[in-house]
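To begin, one chain is listed below as structure tokens, in the form predicted alone.
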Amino acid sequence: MILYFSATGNSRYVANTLAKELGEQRLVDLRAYMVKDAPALTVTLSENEPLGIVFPVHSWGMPKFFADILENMHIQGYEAGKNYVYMLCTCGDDVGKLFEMWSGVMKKAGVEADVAYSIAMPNTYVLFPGFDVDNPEKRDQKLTAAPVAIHHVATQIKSRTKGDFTHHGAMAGLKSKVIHPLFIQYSTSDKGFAVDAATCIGCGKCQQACPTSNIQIVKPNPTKEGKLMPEWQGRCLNCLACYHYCPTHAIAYGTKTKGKHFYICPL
């Protein structure tokens, strides 16, 4: 079984490709469990069945709310040493101490983490100063290298290799243990989002793309006539799916997205 979460498509592509490599038939999209008041996730494993978890790295850690899903999931049929448990994360570059973080979360769920891998995919986060999506050359290099990297990971999973094979990067502890908690606490607000009324076409693609169902399409002033536009509801990951999926690029985040570019996984 593979559990996966994806916002702009990178992790969805990786999860689907990995499933094909492994001949895995059970692929579970965790977006439904990211919404407010979602029921706890229940996982039932057969004897010796591997459990894989695929997700994107957000600021050198796990996406907001994602750890809660894993900590509170109900796992039936799991036996340490028999059910091999692995993680595969997608990242723009490095992941810090993510394996340590993920292992702790899985331990709370009563599961022993066996191995972790990371795969570089095109950047999607554009709100930090100096951050933008990859240029076309770098983007295409990552997309071309991804199938080979996934095949290598699949080979290791089949062999039930154990260990941490993620790309930590420089100052890994600082990034995951200091910057990531600050990011989750102070940089996942949706209050900065704004819509250009002249450009917005009210198509609802931002609403469909939002993994936490945080966007409603409403009239800006219900007492007046006007076209429908997105309105954020306060449960935001800062995954920027709404920003990237908008077909007319009508969504901005204050001045932080000015001059920045857009990306959706083309695979």
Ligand SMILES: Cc1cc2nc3c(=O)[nH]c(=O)nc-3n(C[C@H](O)[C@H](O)[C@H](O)COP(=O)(O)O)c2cc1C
Second form
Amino acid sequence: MILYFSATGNSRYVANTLAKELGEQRLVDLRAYMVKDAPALTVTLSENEPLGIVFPVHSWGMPKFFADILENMHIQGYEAGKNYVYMLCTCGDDVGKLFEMWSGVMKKAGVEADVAYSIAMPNTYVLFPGFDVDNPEKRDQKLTAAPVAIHHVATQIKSRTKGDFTHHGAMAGLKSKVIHPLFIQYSTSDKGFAVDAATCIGCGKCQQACPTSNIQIVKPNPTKEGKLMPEWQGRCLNCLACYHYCPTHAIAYGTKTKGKHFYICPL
Ligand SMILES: Cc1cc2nc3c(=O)[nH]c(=O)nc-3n(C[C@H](O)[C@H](O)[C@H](O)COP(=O)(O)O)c2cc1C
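So that was the form predicted alone. Now I'd like the form predicted together with the ligand, please.
What follows is the whole complex; the chain from before opens it.
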């Protein structure tokens, strides 16, 4: 069984490709569990069945709300040492001490983490100074390399290899243990989002893209009579799906998105 979460498509592509490589029939999108008051996730495993979790790294840790889903899941049929449990995360560059964090979360759910991998995919985070999506050359290099990397991970999973094979990067502890908690607490507000009324066409793509159902198309558009614009409701993980999916690029985050670019996984 593979459980996955994806905001802008990279991890969805990786989870789908991995499932094909492994001949895995049970692929579950966890997006429905990211919304407010979602029921707890229940996972039932058969004897020796592997359990995989695929998701993007957010600020060298797990995306906001995602750790809660895993921590509170009800898992049935699991036996340590028999049901092999793996994590495959997608990242722009590096993941810090994500394995430590993820295995701690799984432990709270009563599950022993066996192995972790990371795969570089095009970057989606643009709000920090100097951060932007990858240039077309780097983006295409990553997209070309991804199937090979996923094939390699699938081979390792089939042989039930154990360990942490993620790309930690420099200052991994500082990034995951200091910056990540600060990011979750102070940098995941939706208060910075604004819509350019003249550019917004009221299509609702941002609403569909938002994994936490945090956007309602309810605000009257002052420049277009009868048209409505998005309004954010306060449950944001700053995944930027709304910003990237907007077909007219009408969504900005204060001045932090000024001059920044856009990306949605094309695969
Ligand atoms: C809020 C946020 C934080 C991110 N933090 C990191 C990070 O710490 N390290 C990294 O290499 N990439 C980081 N990224 C990039 C994503 O992990 C990467 O682009 C991922 O493949 C996106 O997956 P998705 O399209 O399935 O949502 C971040 C992206 C977002 C939106």
